[in-house]
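Just the one chain here, the form predicted alone, laid out as structure tokens.
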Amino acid sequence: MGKMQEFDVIVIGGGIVGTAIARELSRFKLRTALLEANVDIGAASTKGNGGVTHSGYDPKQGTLKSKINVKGTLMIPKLSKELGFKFINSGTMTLGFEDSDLSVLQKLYKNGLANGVPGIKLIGRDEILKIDKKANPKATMALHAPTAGVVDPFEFAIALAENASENGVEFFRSQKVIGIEKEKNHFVVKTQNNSYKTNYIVNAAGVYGSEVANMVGIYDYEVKPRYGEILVIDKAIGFQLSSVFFPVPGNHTKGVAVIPTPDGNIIVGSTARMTEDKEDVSVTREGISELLKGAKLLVPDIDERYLIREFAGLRPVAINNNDDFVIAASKEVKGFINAIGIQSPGVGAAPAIAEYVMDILSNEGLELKEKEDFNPYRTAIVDFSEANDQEKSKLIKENLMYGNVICRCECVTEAEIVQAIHRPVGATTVDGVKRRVRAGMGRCQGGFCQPKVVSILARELRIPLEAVLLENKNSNIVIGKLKHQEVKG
């Protein structure tokens, strides 16, 4: 092990809030890093997320949720051009098919005028229609919320690690923090394998994000699991959905939504439990069909035939804090600020956060100078499936890879495999792929491509083919020859 590395700010975690945190540090003269327990960054609580950046009516009024969902949304357009990610403004749709449900509408919408949620009105059953023709025609009322939209979660994420490396933010995949030293004006973050100096640590990390508080001797939150089952249907249902739907919300939970994407398919999800375990992410047959009848409700046309996927996720939790965010430098332990559970909505909170972040790493010491050098954009790695013939033609033509299409469904070509693996903060793993790319997204969920991409990584990371992981750590694809063949000449 060499000379230890030293710095202003660790970022624990490598989620969709540690990443915007570390996008935001990027501009600044300081010398950060971020640390992700995971093979790969957003592959946790990040991936397992429906990607809504919720208008901000549901938090309760006055909580520390309730004003930087608000903001964290109206910043995703602006930030969604800078960094090359897509972003629908699909806006949402909460239905109330009886009396009753008025009530709470009528509660949601003015909880949103008082948390200063632009454009929410309430719609009777024409105006649902004409938004979405999908919508179940049972339905007499719905809170609209117009600033509402969707991203692909990972694609975010990403987007937002890309950026930060490429102003200089380090990022150190498969580092596990499993000790905390404070000492004087610093820490020394262990990992597994490696130590590391900083004089200020965010604490990013997700259902996690308790256990590394402890470290430093802060017992002041528990942040546990909320387990919840998501499901992905096809694009070969036919038919594209022009809102996000949400039932009327139960007590700690938005319900079953369904959900279009940015690439086409409709997410449904999720269910919603709590759970002791922080790394159960196993599927149920009972989930699939209470997520399929919740679907049914709100858009009566979602058919189980067309279901290609069930995952699952897990949100941080902070229990015992009215529900709220967890975002504060500690008292006791100078230079450790807590960055924690971060449920629902924190995909369209998260570039607030990180500002917020920003401001208490000010008021407790950090100075903050900014890079005259700083780039906020980023490009995007060309969707050849998107392309037009004649762009397709000059593609191949500078580079022959765009002629070899490895996966069929999603039509992604070896170019674009190439150019995720390579980018900065790249992919390492199958699954790493997938998300940078969409190779193995689509209706055969991998059946066809896999082994193309699995030969893939394996030569551009010179790596053998049996150390080719499919996510995390043991998750080895192939495990050997089947046949050892002798070649005589």
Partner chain sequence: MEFNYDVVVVGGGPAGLGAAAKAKESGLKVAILERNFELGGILNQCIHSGFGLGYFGEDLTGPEYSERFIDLINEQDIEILLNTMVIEITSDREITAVNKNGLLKIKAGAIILAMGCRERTRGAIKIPGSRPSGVFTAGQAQRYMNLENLKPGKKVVILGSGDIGLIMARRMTLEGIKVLGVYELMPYANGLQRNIKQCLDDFKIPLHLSTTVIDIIGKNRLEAVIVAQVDEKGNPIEGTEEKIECDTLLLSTGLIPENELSVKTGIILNKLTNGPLVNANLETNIRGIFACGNALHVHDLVDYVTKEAELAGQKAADFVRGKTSLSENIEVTPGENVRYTVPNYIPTHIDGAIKLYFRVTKPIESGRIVVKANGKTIFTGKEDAFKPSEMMIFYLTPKVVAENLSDLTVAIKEEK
Given for the second form:
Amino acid sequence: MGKMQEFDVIVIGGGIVGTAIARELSRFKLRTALLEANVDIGAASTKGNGGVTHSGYDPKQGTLKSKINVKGTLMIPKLSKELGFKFINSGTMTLGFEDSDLSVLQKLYKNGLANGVPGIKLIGRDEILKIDKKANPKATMALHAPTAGVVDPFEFAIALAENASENGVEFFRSQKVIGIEKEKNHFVVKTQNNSYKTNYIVNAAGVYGSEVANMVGIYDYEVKPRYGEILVIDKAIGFQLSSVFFPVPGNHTKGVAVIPTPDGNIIVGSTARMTEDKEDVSVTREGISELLKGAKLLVPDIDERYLIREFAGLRPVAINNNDDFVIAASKEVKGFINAIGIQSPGVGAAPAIAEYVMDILSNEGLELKEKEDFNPYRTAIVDFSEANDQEKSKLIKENLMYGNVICRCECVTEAEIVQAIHRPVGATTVDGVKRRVRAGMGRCQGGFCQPKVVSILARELRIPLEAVLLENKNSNIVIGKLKHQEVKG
Amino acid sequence: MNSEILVCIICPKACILNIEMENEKIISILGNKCKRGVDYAEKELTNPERALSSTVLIKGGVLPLLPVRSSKALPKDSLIKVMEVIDKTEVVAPVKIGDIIVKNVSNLGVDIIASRSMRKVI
Amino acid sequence: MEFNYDVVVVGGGPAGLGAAAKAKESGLKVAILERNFELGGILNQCIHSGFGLGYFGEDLTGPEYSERFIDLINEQDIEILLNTMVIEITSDREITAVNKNGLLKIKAGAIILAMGCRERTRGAIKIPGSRPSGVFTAGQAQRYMNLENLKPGKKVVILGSGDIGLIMARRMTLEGIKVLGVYELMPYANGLQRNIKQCLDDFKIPLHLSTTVIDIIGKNRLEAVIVAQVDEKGNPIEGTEEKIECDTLLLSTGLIPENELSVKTGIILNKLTNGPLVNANLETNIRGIFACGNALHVHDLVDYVTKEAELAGQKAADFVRGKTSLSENIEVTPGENVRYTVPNYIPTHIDGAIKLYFRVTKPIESGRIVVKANGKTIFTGKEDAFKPSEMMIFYLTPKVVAENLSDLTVAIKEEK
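For comparison with the form predicted alone, kindly provide the form predicted together with its partner chain.
Up next: the whole complex, starting with the chain shown before.
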């Protein structure tokens, strides 16, 4: 075995929280690493949520969540420009239908004002329909929050990771942490096949946040998953929404929302129930019906014939912390910082969480010296389908692979797929390609392009076709060759 | 006397054939819309046959596999045996449609032939 | 790069090939735009036989059928652009396509849409459960096996009794892959009877009707599916659940015409078929744009596709040569027990016979075609059996359609 790699900071977990922290750390003269248990980053809770960057009227005033939410969401527009990920500033409307809803909306409105959410307003039916004519006309009132928006959460995480990597953070994937040893002045983080030495650890391990904390003897918080199902509706439904819609919220969740994605789809999500299983993201029949029912209440034109995908995600909830985020340095274990229990509104809050973690690290004695050569910009892979004719011609001239359309539903070219594979923290799986460039995201769900994506992955990664994975370990698409060459003696 | 019901598979019409038999001989067939139904029933009840298609490995072709088929229908119970031969066969591009890939496969008097042309990859 | 052709065919599968060959007979300048590296379309992976009985009177495999047309096309002066993806068609018949030579702008006298169809996905049929690898559409598995020499799995469950699923059951069995059973939601099989016989019965593969997959199990690779019987409404019946261990699930649950391009052009689709609404010339609502094959409606036999494509090719050529005129049309409405008809419009006066394709909504053991016009029955057919899996053809002749029509309904009257 070679010499153990040494770092100043190790971030455990490559979801939206971990990648945002890694990117923030990459501003400073530090040796930083990020360890991700899965084959790809952003492939756990991050890929399984609606992508709304909430305005922040919902978290109870005075909580950590409320402060971080409002601040983080306001950072998103600028970040989206810096990092080249899509963000639509759609705003949200929480629709009320009955008189009893009014008091709930008023309460939320007041809470929002107290949280310092800019621009929120209670509006009536005319204004609702002016903002989005697809809203249920039976809605009589709404809380409108104009600062909210929507991102592709995995695109956001990938953008953060790529930029962090380009600024020197080392990413190690398929590295599930199985033990942490606290030595006198440092930690040794052990994975199944490696050990890493570090002075500081940021625990951003999502639903496994408490397991990782337990490894250093911290038992203060228990993180449990809140399971939620989500539906994706085809662009072919023929309309797009201009706003995110919520119903009047329930006890722990914001209810079934209808969300326009930055790519022109509509998603419906999510159901919500606490669970013990940290792996099971199976979708249920009841969940699908509940979502469709909820969606039609907000946007009656939602039509289930245009469903193209159903999936589920797990939100990490710190159950003994009043639903609040846990972002703090451990008092007992010096150098260990938790960023756990980051359920909704984690996506919008992520940039502010990262800044907050920097303050904590600094307080804990980590010296944050800014790099002179930090590059905050990341350019997205050029989206062929969005380019105009002239740009398309130019792209093909510069790179012939732009002339080879692989995914016909989303018009994704070979050039984009190859870039997705070779970028920093690049795609190594079929779903990894899908999350980066949308191949297979459309209505045929990879029916046509999956075999082609498999061969491009095999070619670019120099692995056999049968070694190509869908997503997780052992999720090989095919199991081997059908016919074998005779071994001639 | 006994009766058999068969679904004719000669064409997509899939006529249902009601067959009366005596001493393993067909006395009458009802339900067939054309004469081929009679031939099929006779064949199916005495010596059932099936066309076989599969693929063989091909070297230097635009694809890794060449589709092949039996030149005539094969006895139904020989299919697995013939598949074993096909699975061990490998050819080299170029191949023309109809080329014999395995002559007189398993001594059944039927050839395995190429069911497409495949050019050599340049 | 700019090009001009009299007739441009989008898609080089059986429909595109048939249409192009026919259009060329009129001596016009014809081009085919094909996204794959070779012509032939999905037929190239359909290595089984059963093609050509109607058109050639011979039993051919898919590649053999397509090669006949490819040879025919190659003998003629037809421009073939391979590896070329059409990304836009305007209503004034300008096509934007891309290939490695760049962005192509192609002006066409007439356009024939022959893009084929795609398979219904897991998402569209809403199967609950986890999302492991090992869940394929039947055609996808067919491609892996027949074109790429890859083995999808070892133990297979097939959902849906569509023809591709049945064909794949046999194909996999012959290659030593265990097919555990075919499960069909409906109380009847969706594929052709001959395929049930020679693809399932021959290999003792069970077909379970009124049964469906209600859960998918496995985090990484598929580990099992849960099947259950369903009631008349298609809802699972409690207590009938059965867990079947398998590493592969094939979905053969229907095909949908591919018309993303058509919709962007402004072509109106028939909600019953997902293909364009067409008149007797197979012309869409946009003048000079025609449709045929599985892009128009899903066929069960390629022979019908070719016939239909030839009509589209002929009419597109006639259009370019100014030989078609705008005639007054009436709507053809599917009546009782009829799911859809193609075409959707016919002229008020017809000179020759018009082929009317239709499908029934449910199996009918005995029934008669009844054609009504202006509220009156104008034709009653012979007693016959009808299956949803079989596309039916009815000839509307000038004799049947003698009077001045305002509407026309085609129904099947059930005989008890």
